[in-house]
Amino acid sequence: MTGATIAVVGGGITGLAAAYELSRGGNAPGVVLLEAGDRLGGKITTTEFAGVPVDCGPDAILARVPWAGELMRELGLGPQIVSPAAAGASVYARGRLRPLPEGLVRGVPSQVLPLLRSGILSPSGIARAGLDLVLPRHNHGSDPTIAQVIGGRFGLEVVDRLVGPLLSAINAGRADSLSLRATAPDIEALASGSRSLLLGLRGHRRKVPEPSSLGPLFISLRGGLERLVDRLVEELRAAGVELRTGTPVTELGRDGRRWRLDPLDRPVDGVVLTAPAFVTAPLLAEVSPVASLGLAGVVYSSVAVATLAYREAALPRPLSGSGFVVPRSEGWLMTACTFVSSKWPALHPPGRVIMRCSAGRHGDNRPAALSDDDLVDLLHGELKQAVGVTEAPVQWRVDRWDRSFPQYGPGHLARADRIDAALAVGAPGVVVTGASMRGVGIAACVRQARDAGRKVWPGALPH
């Protein structure tokens, strides 16, 4: 170890990897994780409900981009990766929930006679879809939103009833206000480059393997996602990282060539900012106003998480699927349901069903003018509609996550780096990184933390 010092301020997911970056080796500098809350691990928390351990925040990781499995491999918890048995999902559209169609390409149909058997789309809807073949190539812009593109190209129906309730959800946003570039940079790229984005999407998916080869879409842990947080604070612990929770960071200044945070008692070489940006953003007014200014322009947005435990006689039939999404055009409070008993089978406790509503996105701050009892009631009410249960909860809880999910507008991306140039230039060693910069999934912000590390110290080890 050296006798350089980096602080990493923030101890989600994105703070702890980071430090754990920095605490490998034989070169690693000393490295203190200060945490404003009495926790780590930020969204991820797991809480034991109806007998099973249930996560709060996010219930998995997408398992295809492989930056949180190899972290959990690293960290010896392999064998405890487990991935949903459920498959396919549904969409509540037209009275009723209905499969999704076979060969979509995140919510975009890359085929339409499955789209046109799925009774997703209106008979209007299926023949404005089928234009997308003949229609000229459009140039929307440098950074278009996800509904310019793809409802140019398929209609609105698609975008309400598809692409927005799946692309947008991990955002909590809205397809018409968030950028095509940002959320699905791989749906630009075709879309840039085919006069048609369903042949180009056809012959995108000829390319490369059936996704049954590919391995599971999502994964999870044994016992619960706070697993790889609880992983994660042991070998920071062992490495000597000095982890403070309750430690807000009010300031952060110079100090010569080094960095001052209040309420640290000693100047550090290097800090790694992985708090939300409006956190951030004063923090860096004065050693970085461009840096300060672009993160001031993140916009949040909040979600309610209701867990809801039925007695299993209260369901006309069993659950089908992993669950199913809602098009804001249905007006319904609730954004997406997970059948969680359906989708992980460890967690389905004798004569029990559990599942998991999320309710609001960007625009829709419904939630959070009510109370958790009447939120509960109103999910209620539109289970009853799209799965027909017949009785009330037996048990539930609810998470609020209050500015949680950063909405990646068009711009976004530029934002991003014009952050990261006006820190080279005017605070070199300070770092801003996490979901409010490029990514807002657990394996997003893992690959961006682990990055973060080994440019605020070049000496890290690779991997």
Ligand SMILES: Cc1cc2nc3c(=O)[nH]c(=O)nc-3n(C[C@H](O)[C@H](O)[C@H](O)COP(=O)(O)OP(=O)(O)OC[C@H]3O[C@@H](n4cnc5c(N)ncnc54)[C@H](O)[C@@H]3O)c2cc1C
Given for the second form:
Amino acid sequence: MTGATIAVVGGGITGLAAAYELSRGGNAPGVVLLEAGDRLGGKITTTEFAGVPVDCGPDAILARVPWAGELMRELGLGPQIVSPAAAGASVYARGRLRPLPEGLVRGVPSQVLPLLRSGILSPSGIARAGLDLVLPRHNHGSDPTIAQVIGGRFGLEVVDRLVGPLLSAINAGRADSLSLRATAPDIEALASGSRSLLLGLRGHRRKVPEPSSLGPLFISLRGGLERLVDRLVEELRAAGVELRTGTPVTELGRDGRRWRLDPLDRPVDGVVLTAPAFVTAPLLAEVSPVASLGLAGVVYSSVAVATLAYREAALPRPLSGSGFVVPRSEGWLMTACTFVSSKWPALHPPGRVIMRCSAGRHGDNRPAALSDDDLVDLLHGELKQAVGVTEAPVQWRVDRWDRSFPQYGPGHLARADRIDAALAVGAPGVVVTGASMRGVGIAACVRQARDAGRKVWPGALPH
Ligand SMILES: Cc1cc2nc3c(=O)[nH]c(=O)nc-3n(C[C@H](O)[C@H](O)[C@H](O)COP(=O)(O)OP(=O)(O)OC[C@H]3O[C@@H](n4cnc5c(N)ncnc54)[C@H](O)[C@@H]3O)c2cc1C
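Please supply the corresponding structure for the form predicted in complex with the ligand (the preceding block corresponds to the form predicted alone).
Next comes the full complex, this chain leading.
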């Protein structure tokens, strides 16, 4: 260890992974992690429900974005990695659940026949989608929304019934306000590089390995995602990282060439800020007004997650696939439902079936106005319609995630660049990272965290 100290603010996955990166190898600085809450892990939390460990927040990690899986394996958790048993999801469209067709890339079609057969689009929606093949290239400006690009190529039904629900399940956002570049950069690159997006995607799929040969799309851990938090905490303790919970940081200021954080009793040489943007913005007001202003502009949406257990006998038929999404145009409270017991067979208590319903997205804050009882009643009513459940749930719980999903609107990535640049010039040694900046998913948070660790402490020796 050197005499230097780096402070990490926030003990979610980003803060924990940044502290891990900083504490590894030779020449590591002292690391102190300050977490406002009384536990570590942030949005990653697993608690027992119906006798099995069910995640309250995130429940799966995108495996093809490798960083979280790599971290798990590095921490010795490889043998604990599990992947969903049930493949394929559905969408509630035109009065019933319909399996999503083959060939979708984040909801964008790359094959015609499966889309036609799916019954998801109306005849006029299909005709409009086909225009993608003949419409001329269109310039949407520098950072268009998902709806502008995908709607422009395939029409608004594809946006409403496919792309919107799938992306909103990840971002709790709306296709007409999220930046395509920030949320699906691969699609944006194809859309700007080829006239027909369907043909562009098809050409791209030919060049890359078959999705089925790449292994599972999602992964989790036996016992729930909180096992990753537990293992990281164990590792950090062993490395001598000081972990302080119940310690909200309320001020950040200069101390000569070092940094002072209230309530930390000593100055530090570098700071990694991983709390939500609305927390970090006021902290930076004095040391970098430009970065502070940028972060203050990040809008968040809130969601509620209701986990329901039913008697297995209350279902008219076994649930098929991993769950379903609901288009905004249906007007439902529910945005998505995971068939927990089908997706993760270890979470199938005898005679019970567990489902997890999400409600709320950008521009739809109805869950906030509902009591837990009313929320569950309404979601149960929608489940009756979707899967035909015949009895009330035997057990339920509601987790509310207020201001939890940063919305990457047009200009978000340019804002993140401005924040980085302002800090590099005006507050060297201070880095902002995590879900507020460059990726909401856990894998993207891990990548950012490890980059931030190396950025704030470039003196680290190879591990
Ligand atoms: C319901 C839900 C479902 C999700 N599902 C998935 C999924 O399936 N897969 C996936 O990849 N992602 C999912 N996500 C997104 C993902 O969980 C988050 O984006 C990610 O966990 C964010 O990690 P983070 O460390 O950046 O932030 P957080 O987890 O929010 O951690 C930030 C931490 O900072 C702390 N803090 C706040 N203020 C202060 C302060 N003043 N001082 C010190 N500490 C402070 C907070 O208490 C918190 O612990 C989901 C999110 C939610 C809410």
